[in-house]
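First, one chain by itself: the form predicted alone, in structure tokens.
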Amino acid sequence: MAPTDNPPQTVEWQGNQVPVWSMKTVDYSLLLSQDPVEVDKVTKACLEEGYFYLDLDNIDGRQMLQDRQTLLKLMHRFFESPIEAKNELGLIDSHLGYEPLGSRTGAFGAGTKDGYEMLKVSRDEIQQGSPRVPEVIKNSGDLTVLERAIGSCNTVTKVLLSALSSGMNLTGAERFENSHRNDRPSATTLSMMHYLPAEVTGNNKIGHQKHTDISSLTLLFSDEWGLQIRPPGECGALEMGFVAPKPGCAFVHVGDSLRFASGMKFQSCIHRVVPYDPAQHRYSIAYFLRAEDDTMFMDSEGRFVTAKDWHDQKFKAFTDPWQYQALAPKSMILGGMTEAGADDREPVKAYMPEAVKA
């Protein structure tokens, strides 16, 4: 991360004050029309720091802001059906279904599991009339909502890769956007998920493991806190920090397809969830865009990978039980990325509210 004269603002959290990193504020509608400025503002952002906040709103993004309102609400409907609705869906494929709480490993490692549970719908079949997509989704106006968050996000994203590309003054098939194209096979997926209370969970159930993304660019949003980063760079040494949420901005962060595309320039983010506040219910949705199946490129380590293969190996590792994580190389869960110091200044209290104790 570049230095900066502002020390990073900080919250209480876990008896700790803890930093909340500054980011640079990247503006939709300017993007739109290739300003250079922006442009030059956008890459710097990915080839420093790796994450970013994308001003939506204005006449160019509300579209995509009033979309995500919409989303919610079926988010909210969904979730709170019974867990036998939920699980008549079931895991139809990595990028599609349902997909309950505790599958993943937790926030804090050995030993805990994930917090959340999550609702996957692949842009693949969507686009191709939804022949594996549940009935009771395609009997509904739910797909119609779906189909417009997805289109929203894809339009919003491959501004970005076209933004990004003219910033590394890449022409022709060299362009990031070439690789991911709209009639071609990918595991692009709109990703929906809900952050259970520890009152549900537990104190073995906790948030999100530290991570970095199978994606080329994820488009996130969430009015609740609990996402981390850890910034790139000397920043890395210290610990993780909290993204604040910010109102009518998505959370942009590059991840490990991208950075390989680009020669390991754009840094891939290293982040993870938290309970921020362990009594709440958080939501989040995230636009993963990836790279088509047949994109080939050189990972950390070396070694020439398709993007399907990397998705492929990258979300068993997710779902490999911790003991297996920890004997894997860490270019697969943090795409490679490199980092010193411990995620916590203090061992993280278990959440144990006084209604699980008793």
Ligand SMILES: O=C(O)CCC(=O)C(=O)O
The other form holds:
Amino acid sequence: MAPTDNPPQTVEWQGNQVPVWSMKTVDYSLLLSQDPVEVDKVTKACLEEGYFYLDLDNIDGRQMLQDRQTLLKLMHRFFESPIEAKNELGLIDSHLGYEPLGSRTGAFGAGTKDGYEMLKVSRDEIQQGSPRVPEVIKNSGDLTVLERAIGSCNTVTKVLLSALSSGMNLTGAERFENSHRNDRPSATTLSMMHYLPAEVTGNNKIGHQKHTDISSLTLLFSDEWGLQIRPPGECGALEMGFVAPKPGCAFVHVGDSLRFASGMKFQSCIHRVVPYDPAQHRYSIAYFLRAEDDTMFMDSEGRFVTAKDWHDQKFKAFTDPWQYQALAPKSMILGGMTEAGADDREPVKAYMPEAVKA
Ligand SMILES: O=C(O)CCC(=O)C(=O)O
Ligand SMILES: [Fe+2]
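Would you generate the structure of this protein in the form predicted together with this ligand, following the form predicted alone above?
Every component of the complex follows; first up is the chain already shown.
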């Protein structure tokens, strides 16, 4: 049973004491009116850590928390449908459609596959009123639920962007909102994930590989444990530790695009998902706010690229078989963030495929 109240600073996982990283909590209501102390707090969180909790348990966020419960019910119904219904349209585009279990590399790297299935719905398509989603959720009730989720995630992430622009003293065209306009095409997407129990999938299909996100900001909701991060440290990222699910809060983190747009001042958050409890199903909802397709920035390779090029190249690196993935520069998967030392204090042997255990 996962601990829920007053999360400890370490938790036992796979026979080891593993850190539970603490972090700043930013109040959404205060940000809405650009409260100077809160603007400073969120800006420091992005400059120093690259992540924070966003407290939505207030008059401005509670509706969103309620809508999330409705979305979770939709997700349960969708993921319990037959594979033919879920995969009716397949992966239509990199940010839109269904990805079955085992489409990417797993949490413990070479030779493993991921342990989740995922449905992504494009923000642009919802805005245009013609989302391509499988028939099983293409009724007006379900489409309203999806539209509400995307609409509120969009508002929340735009409020964050605006606070960050103010915190970084950006004005006019330089402000981050200006490269995230609603009427310009982007790969912004709502991603709904279902992690199957590790004891069902077996050791070769486990979790979610270590990475930084392509996006500008990720707004993440999950009631279940499993997400781990490597906080940036003085000489590279610290070891992997859990993010405790916090009631009433979303976990927000910076992705590569905003790190690049900030001139590498913001930290992009290194994270992965592991089975906390091998018998557990885990459901997560991630809203990936992405820059307009033709936004230009300098990437981790020192190249001047568009947001779309960065998205497409990194998505290919994510989905390539691990043998090809290994050929891509590591800086690509980790958005140029540096690491010193190993992810774990002790190797997590229980989940390694036989070939790697040695
Ligand atoms: O499921 C999660 O909690 C995180 C998922 C994730 O890292 C991603 O989709 O980029
Ligand atoms: Fe991610």
